[in-house]
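The chain below stands alone, shown as structure tokens; this is the form predicted alone.
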Amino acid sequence: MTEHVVIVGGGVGGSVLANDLADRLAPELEDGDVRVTLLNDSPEHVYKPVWLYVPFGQSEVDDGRRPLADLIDSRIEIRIDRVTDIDTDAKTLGCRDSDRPIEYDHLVLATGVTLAPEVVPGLEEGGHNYYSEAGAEALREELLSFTEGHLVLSVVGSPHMCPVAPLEFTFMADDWLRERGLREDVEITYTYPVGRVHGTPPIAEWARPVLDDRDINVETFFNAESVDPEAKTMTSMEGTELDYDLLVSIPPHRGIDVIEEAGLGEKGWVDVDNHTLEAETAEDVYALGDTADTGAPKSGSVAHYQVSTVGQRLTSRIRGRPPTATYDGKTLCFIETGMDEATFVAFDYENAPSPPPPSEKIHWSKLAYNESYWLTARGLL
């Protein structure tokens, strides 16, 4: 009997994982053993990291995207539709352009995340964003007729994608407007939900004195509540306001209504054992990236070494093996410091990150690694 691994999701854990399931799996997809589908609402692969560089004109969206099918190993089918229902139960998905249900043995969950700017009234219309392909393009064409006034970058919604790109962006604004001589008419405000400049202490130790360096205001503590779109004021639940010119913000963020629905976990994320990404309230469910409530960063890099572990254990429990992989919450984020420098930090479930001295090698670097992502997603490197 032919077993069926169905990944949803064809983001950068989705996509890698299929390949990786390509590699490991070969014998098994070559003998009809096994079948691996990827079931993904849109036939394009998006890479989100080069919507940072939209706004200053040093990417365009397009840079970001790939047809799934340059991507994924031919022994893969691609599936092109929505998930609309999962029964754990029956071990059945619902889709919305089919009349019969996708049965799996093994089911991995990749569905990435959604922005719900709609939580914070007002938001949606008073400020932008770019983390979405419209709202990079939007904030770009803003960044270019602003020339004084009172910029704004407000992390409303935590846990968000990419966790040090608030601080990237505020850095690369800073720069950006140095070097076009307006930095003196445009005044700078960061805003974050908690007591620090960054869920992570030794990040917001590091970025605290720079913020400051830099003369880039800092309110923490500023948990959004609704914003003024006519009267351009944002006002937070502590009782804080502040008016704004341009704002630019991190809005909610939340999983798709289906993986709640199915009693797999809150707010759209997936409960699982942090070190085999198992979902915890059923069985033969993985989940990965920003899908998985594991306390580790919502960034592409997760994703990347989680599918390691997903892959191995997949494998052994095809194969008839009790499976030994585990996930150590390893993390490896760059963070752009300027246009021409960045730093990163790497950590996991046990060590803390320590940024070195940012530099343009490092940023280089960086950049490099956007251009490979590609053959990452295809499994060459």
The other form holds:
Amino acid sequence: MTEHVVIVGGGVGGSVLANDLADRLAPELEDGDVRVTLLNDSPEHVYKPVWLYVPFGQSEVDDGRRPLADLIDSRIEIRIDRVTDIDTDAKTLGCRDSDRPIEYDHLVLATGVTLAPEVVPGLEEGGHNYYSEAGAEALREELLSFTEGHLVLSVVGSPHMCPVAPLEFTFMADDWLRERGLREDVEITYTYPVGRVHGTPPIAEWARPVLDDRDINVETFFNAESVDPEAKTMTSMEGTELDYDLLVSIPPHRGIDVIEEAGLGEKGWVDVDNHTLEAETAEDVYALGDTADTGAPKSGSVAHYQVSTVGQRLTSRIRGRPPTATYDGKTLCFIETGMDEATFVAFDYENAPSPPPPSEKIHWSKLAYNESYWLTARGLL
Amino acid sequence: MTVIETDIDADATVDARGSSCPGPLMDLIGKIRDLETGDVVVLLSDGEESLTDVPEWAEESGNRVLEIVEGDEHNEIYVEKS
Ligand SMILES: Cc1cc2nc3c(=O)[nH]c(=O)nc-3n(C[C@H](O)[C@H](O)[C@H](O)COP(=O)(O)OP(=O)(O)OC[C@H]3O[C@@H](n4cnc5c(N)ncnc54)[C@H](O)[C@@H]3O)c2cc1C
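Form predicted together with its partner chain, following the form predicted alone:
Entire complex below, previous chain first.
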């Protein structure tokens, strides 16, 4: 009998895993003992980190898109459809464009994040974001013509993708406006939900003096409750009102509804064992990347590191051996501190981050990583 | 391991044990957005900073910390949405 592995989601986690399994399971794929299907709702793979650079005119959204067929090993079956139903008892998936359910023996969910700006009334109409392709392009138009006024970067969603990206955008906007001689006419405010400028204390301790040095206003304990697009104000759960001319927000996030409907976890985040990445409520189901509720950040590096855990565990199961690989929370994030300097943080479940002084070299490492990502996704690096 | 005991019945749980970045309070706030006034959420956290972060935020936002139960491996913080 041929065992069928189905990966749902062809983003960072799903694509890297598909190529990883093509290698690990090469003999079984060759002999027809195993099939691996990668299911994605679009024929293109999207690499989101590119969006940070789009508002500043430094990248195009197309730089973050490649056909899945060019990235994925030919031993993997690619299927373009959207999963609309998961039955973990019958081990089947329902899809939007097909009447016949897909049967699986092993299921990996890598469906990422869905933006939910509607959670905060007025946010969609009154705010911009760079957390979607359309958002990043619309923000670029706005930012290019923004020469004076109050720019507010507000972190609304918690948790959200790439926890350092709001700081990066703020530092880059400051530097970009300075370079263009506009900074004196633009006031910048950064708002954050908790009592420091980042949820992780060592990152907050590092970033706060940098924000202060650059005359960036800081509002902590600010959780947007509503936005008034006409009056251009936002009000927080804590009772603070803030005027803005240009609002850039990190909108609320959730996972896909199908996951909650299948009883796999709330808000579309799959309840998993933090170390094995196996679903808590169903057999033979794994989750990785943003949709896996592990406590690690929603970041591409996490998805990437989790691939080897899921890849090894799945391969062991298929070969009838006890799986031993575990994920230890390993994360690596570059942090742009301006248009041409960056630092980075590396940490795991046990060890806290400690960013080194920013440098041009680290900035180029980040850009080089983004370029070489296409090789990494293919499993070549 | 200490067995954690309390009389409070929570309507929702946020298990933020091991949550490193951006941390347990961010997870809690995300949850509180979905709840109704009067609902109680319990945060399970093994981060020391939660013991100060959560009461500070609750005070700022007008929500109420009902009880903090400290355990050996993690703490449970009960918060009522106002
Ligand atoms: C502006 C920005 C900057 C970032 N910068 C960085 C960075 O510098 N470094 C870093 O490590 N991370 C960064 N990230 C985060 C990173 O992009 C994500 O964490 C990463 O993409 C997560 O991978 P994933 O596989 O979990 O999800 P995704 O890459 O989002 O992929 C999910 C896939 O699932 C598909 N899908 C969803 N639902 C279904 C369904 N029902 N049926 C079929 N297919 C479905 C989607 O179409 C998508 O292709 C950034 C994110 C943003 C927004």
